[in-house]
Every structure is written in C-alpha cells, then in structure tokens.
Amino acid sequence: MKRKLTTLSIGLIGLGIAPLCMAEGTIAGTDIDNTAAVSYEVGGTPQTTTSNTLTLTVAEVLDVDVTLLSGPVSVPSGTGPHGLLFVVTNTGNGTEEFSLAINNAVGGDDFEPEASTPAAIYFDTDGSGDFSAGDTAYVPGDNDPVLAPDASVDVLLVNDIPADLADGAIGLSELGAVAATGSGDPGDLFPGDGDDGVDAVVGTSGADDVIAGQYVISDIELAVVKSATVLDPFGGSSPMPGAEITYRIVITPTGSETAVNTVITDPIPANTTYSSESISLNGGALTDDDTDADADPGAGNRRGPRRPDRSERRPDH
C-alpha cells in the first residue's frame, strides 16, 4: 500500500505583549510562554503533536514624566522660602529608582531664584501642596524615590527670591528626574539591569524628564505724602490761635501686589485740639464712633491708629 505524505506549512503570527494598566504595558519580568500544537488523523485516528515551549521574558522599559502642578507663583522680591509643586511619575513597566535635581540657570527669564538652604528639594509629605514644616527634605543618594509602575510622588522646589527686582520680573526653576538604572536615547539597552535581572530598555522619555516652574515678582510700595492747609479766623492762611488746619494724607501704591492690614498712624499734634467728626476717606465722611470699626475705618481715630488710605484731620489751632 502506498501512503501519501503531505507537508503542512504554518505561517507565523506576531503576538503583541498585551498592555495592562501600566503606561508601558505588561510588568517587567513577566514570562510570555507559547506552545504550538498540530492535530491530524492517521487512518481515521486523531493525532496531536505539540511543539517545544518558547518563553520570552518582558524587558523593563525605563520612562519617567515630570509634571508641573503650580501655576505662576506671585512673590515679593527679597523674600523666601517659596515652593513650586511638581509630580514625578514612573511611566515605565518596572519598579525604578529616580534621582532628582534642581536647576535655576534655565535661561530666558529675568532673574535666577536662589535655592534655599539647607535643602531646595522636598517631598510634599503632608500633602499641603506648598512648602511647610511637615515636608521631608530630599537627600540625593539617600532617599531617592523608588516608584512602582504608574506610581508618583509630589515634589517641591524651594527657593529664595533675590532683592531689588522689578515688578513683573519672571524667574524659572527647573526640576529634573532621571532613572537610576540608566537613561539615553529611546531604545538604548542595559542588558540584565532591569527588574529581576531582565534587560532594561530606554523608553520614549529617554528615562530623563525635566520641566520648569515660574515665579513672578508681584511687589508693592506705598508712597506717603502729607500736606496741610490753614484757614485763620479772618479768612486768611496764617497759623494763628483759632485757625483751623486741615491735614491731608495721600498714599499712592506702586506695583501689582495688594497691601493688606494697612494702618495709618497720625497723632494729633501738640498745641492743637481735634475737631470732631472731621475725618473723611476718599471724599466720604467718617465717624468718630469707636463701636463701628467694622463698618467705618475711621473709628477710634482719637486713639491714633486707623485704616483709611487717605484721610483728612482738622485740629483747631
């Protein structure tokens, strides 16, 4: 009996590594097993033959993203410390350690912020979103953040602001994060340096990301000018007994900041007496009543301090 042998050719199908929730897909170190099987009949009897099993281990992709959370931070010149908030996220598929760095020589701005001492990088430990006593200082090589895939950490850059800067001046401060395993061009390979000894491959970020935050000088200066007019009993302007002196205080702000809790102190001069109900603010009359301070910034004026921006006082000479 003659038997006919048929050769079966099987095309290879490319199998992609399925993405999970991670930005870079399947976790590094995952084994991808594949075994082929062929079923056939011989003389009406079903037969099955399996191939050898191939195992591929998923490499670690090194990727990181640094995102600025703070908008432009308004600061007066000559002050500090002031924080800028960032988030560093491991967008790779393996657990990775990252080193952090601050750079204030960014270029393209009006001034360079001054890194605060003893530390200029902090972890926002208390979740306040700004620099506070509960935050943990970053020490390079000591507490570098170790992040699982898709995990992140909030980071603060803390700077002092130089003095004598013009209102509206801009200063940039930059946070950088680099994968400890390595960085470089996308596709660069670090054999055996990934999780559990798998290969590590640089991802699209180069395993190195950087972004700058912005400080804007928002300052204010108050110029104070005081003048006086005299009306004597004869309609003239001689400062004689019985004359009335009207003092005028004009405060002119310069800058984009807001001055709060402003208090004007203008004691009644010696050898004069105060003319009751004579204070006005921006042309509007104020009272001498000490009990209406919430509604009337002139209240309590005979005690000295009060809060108007502009006022008139007419003591009798």
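Here the structure is a predicted model, which is why all the values come from computation and not from measurement. Heads up, when I say rigid core I mean the largest set of C-alphas that superpose within 1.5 Å between the two forms. Numbering follows the first chain given and starts at 1. What changes on going to the form predicted together with its partner chain:
In this overlay on the rigid core, G127 has a C-alpha that sits less than 2 Å away from its partner position between these two forms.
Once the rigid core is overlaid between these two forms, E244 counts among the residues whose Cα shifts by 2 Å or more.
Comparing the forms between these two forms on their rigid core, the Cα displacement of S70 stays under 2 Å.
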The other form holds:
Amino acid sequence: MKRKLTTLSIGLIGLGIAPLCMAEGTIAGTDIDNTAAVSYEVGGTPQTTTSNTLTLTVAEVLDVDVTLLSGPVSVPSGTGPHGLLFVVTNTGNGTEEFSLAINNAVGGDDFEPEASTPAAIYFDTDGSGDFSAGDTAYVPGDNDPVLAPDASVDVLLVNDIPADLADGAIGLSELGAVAATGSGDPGDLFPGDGDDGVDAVVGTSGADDVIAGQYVISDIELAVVKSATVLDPFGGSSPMPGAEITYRIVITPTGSETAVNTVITDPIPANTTYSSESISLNGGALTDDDTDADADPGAGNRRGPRRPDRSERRPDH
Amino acid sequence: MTDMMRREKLMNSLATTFSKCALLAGLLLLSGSALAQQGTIQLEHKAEQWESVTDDNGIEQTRLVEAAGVVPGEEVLFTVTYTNVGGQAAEAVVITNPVPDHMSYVNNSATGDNTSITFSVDGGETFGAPQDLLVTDALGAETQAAAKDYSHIRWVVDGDVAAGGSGTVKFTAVVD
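Would you mind giving the form predicted together with its partner chain, to go alongside the form predicted alone above?
Entire complex below, previous chain first.
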C-alpha cells in the first residue's frame, strides 16, 4: 500500500501536478473538519468532552490565465500560416474544462490577421513551440481542454497575413479561454455546479481571460540592377568577338527584414563564354570552386562551358 | 405475591435495559459529537465568515454569517462555547482545538476571556507561548514558529467554571 502511494505521488509529480502543495489552494470538494475538545475535573474526577464536528466544504474557484509566450512575430505580407504561442493555465482549485476562441477584430492595430482554415486554434501537441504538422486542431465542444488545478496547455493561434501591407504594420490576434462551468464577476456563484457537486465560485480572473499576440510586417524587397561594360581587343567598347563583357549586378534591399539564404543566379549569355575565376562579391574575389574555401564572404559556382582561352568574358558578380 | 414477583422481574428487566442503554450512550459519547452534550461541560462549535453588505445609505459594512462553502484564501472565525451544565463546579478546564487540515491559523486571532492561550507546533504533544515555539526550517536550522506552523490552540481557563457558568473562546483560520 505504501509503495502504491509512493508510486502514485511520483506519477503525479511527473505530470507536473503537485498533489499536496497547490499554488491555487485546497482542492475543490475537500471537507475541512473541526472538532474542539475540553478536559476538566469535577470533584477530582477527570473528564473529557468533544464538541460537535464542523464540516466546511471547499468550493470550486473558477479561474483561468492566458499568457502569451511568443514575442512579436515578424512576418512578410501575403504569407502564412504563422503561429502565435500561448499557454492556458487552470488557476482555479478544481478540474475544469475551458473553451477557447480566437478574435482578430482587435482594435488598436494596423491590420487584421486572417484566421487560417480549416482551423485557427491548435494545441502545440508536439511541443515544438510553433505551428507544425504534429499539432492537433482544436474543435470547440469536441476536444475542449480539461485541466487539473495548476495544469496548463500550450495553444497556438494560426493566421495568414494579408498581402500588400506596409513594413512595420502590426496585426493583433487574441486567444480567449473561458471556464465551462461558468464565468462572470468575481464572487458569482454557481450552486452545485463545481467538482463533485460543490458550489462553484468565479475567482478573480472572472473565469475568463484573453490576451493578444502580435504580428509585425517585416518585409524585404531586393531591387536588382544589372549593367554591362565592354572592353574590346582594341581598347574600345565595341562588342565584337574577343571582347570582354563585365556584368555588374547591384542588389539593394529595402524594408526592415534581413534577407537570408540569398542566391543570385545569372545565366551566361548565348555566344559568350565565362572567364574563369572572374566572379567577385563586393569587390572581393571569389573562386569558381563549389566548396569555396576562400575567406571571402560568399561562394560562386561556375556555370556554363569553360574554355581556357583569352576570349573568355568576365561577368562581375 | 405473584404481582410483587412480576413487578420485581419487570424492574430487573428495566434495570438491565437501562444499563445497556447507559453503556451504549457511553460508547456513543466516546465516538463523537452526537451526544457531546451529555458531559458536565457542553461544547458548542460554530464557524462564521465575514460578509460584506452595503446598507441603504450605500455604506459598506461587514457582518458575520454562518460558514458553509469556503474557498482558498477565505478566513473563518471559529467560536467554541463551553457551558457547565452540571451541578458542581468544573476545575482545570482546558479547551483544545486543532487548526483544521487545509487551514492556517491567523496570527493573534485566538481570544478567550479569563484564559491563558498557548499553541502547539507538534500535533498537540506540547504547548507553549508563540515566542517559545520552534520549528526546523528546510535547512535544518531551528527558527521561531510562525502562525502557519501551529497545529493546535489551547485555552486554559483561569479558575473554576461554576455550575451554570459558560464562556467562549475564538480563533480565526484561513483556508489554504
């Protein structure tokens, strides 16, 4: 028996539930008994008496907390789905079911994120912290989370971002959680509706909490301008057989985002041949090796036919 | 003669029944509250909570109401009334009340006219004044006990409780 109990308590701790030391107080339905005793003597004879036993039953406190875990999420216009991570915690003292809702019509922002379809609320089932294939869609009335006191569940709001938004525009998306037993003003009573038929009382949260997550449009536009200069074998600039054409590609980013994994591809024009080892980046020479081991800030791949003759043209990267 | 014998038999039978009842009553007395009033001193225990009400003039006032359902963080006022219902004075009257499980004693809340109040931090084994009570903290060091450490409250009534005499003792505890 003792071993069983020990195993049980380890199991509960393993689930993140502290069985005795609840942050949110004595569990709903607990009976608190109180009996006083008196000892005395009458004519030298000791006697004792006990009082009636008072029993106070702990009511269920309905409380919930929704906390945003994601910082502002940088998103480009016209993309999605993008997740916002929240955690919903049962801050009451009973086991409670909560309904979840998304609201994108939040004031004070620049655009409305568009709730993804078919579902916009997911449980972060795989614990990745972001929307991913392993996450379970929330279906209202079907898989409403049932949380023990102090237990929590990670929830994702998943939205698509409308196109053509200005860089820096902010869009808010709210997650709300409401106790199924009831909500309202603190102190509102739901007689007999709590765990095991005890009274349920709305706690300080109103048994209803909502918080908004934030998307920030962080687009980047890469402007690409290509120019060419010709050096002919006679020192002029006429395109003729044997002339070298130097191509220059200037890329100018605008916006607040950083472009990563940027790949620049330029075909070698027909009737021209690449001049080996001619590419450079920001004035620094690059090699033609795929596994560029130079200390330069990029790598170039040679494309097209390579002939080691003097008539090679030089595209300048 | 026959009537006399019958009567005697009946009396014996009644006496036997009576003693069985007395024994039963005694057992019940030991077992709990139902017959608590059978002793020389009766104890009556009640639990109350403060309720905030706004009167007709819009002034908020608090009043005590009987406690039923409680929630964590709520305070409950316990009142024990002792009454000597016997014909003789009761001496050495000591009332002991455990701080209920899932509750913590509220500091300085125990009162009782003509009583000396002490507390226990060891499940009622020993009692002492607050400044004399020590507990062992998480690091193994002994420190002065706090109100939340108290397991029992004891009121020692000064002097005798005369026949027909009564008094009340009170304390407040908060639901954990």
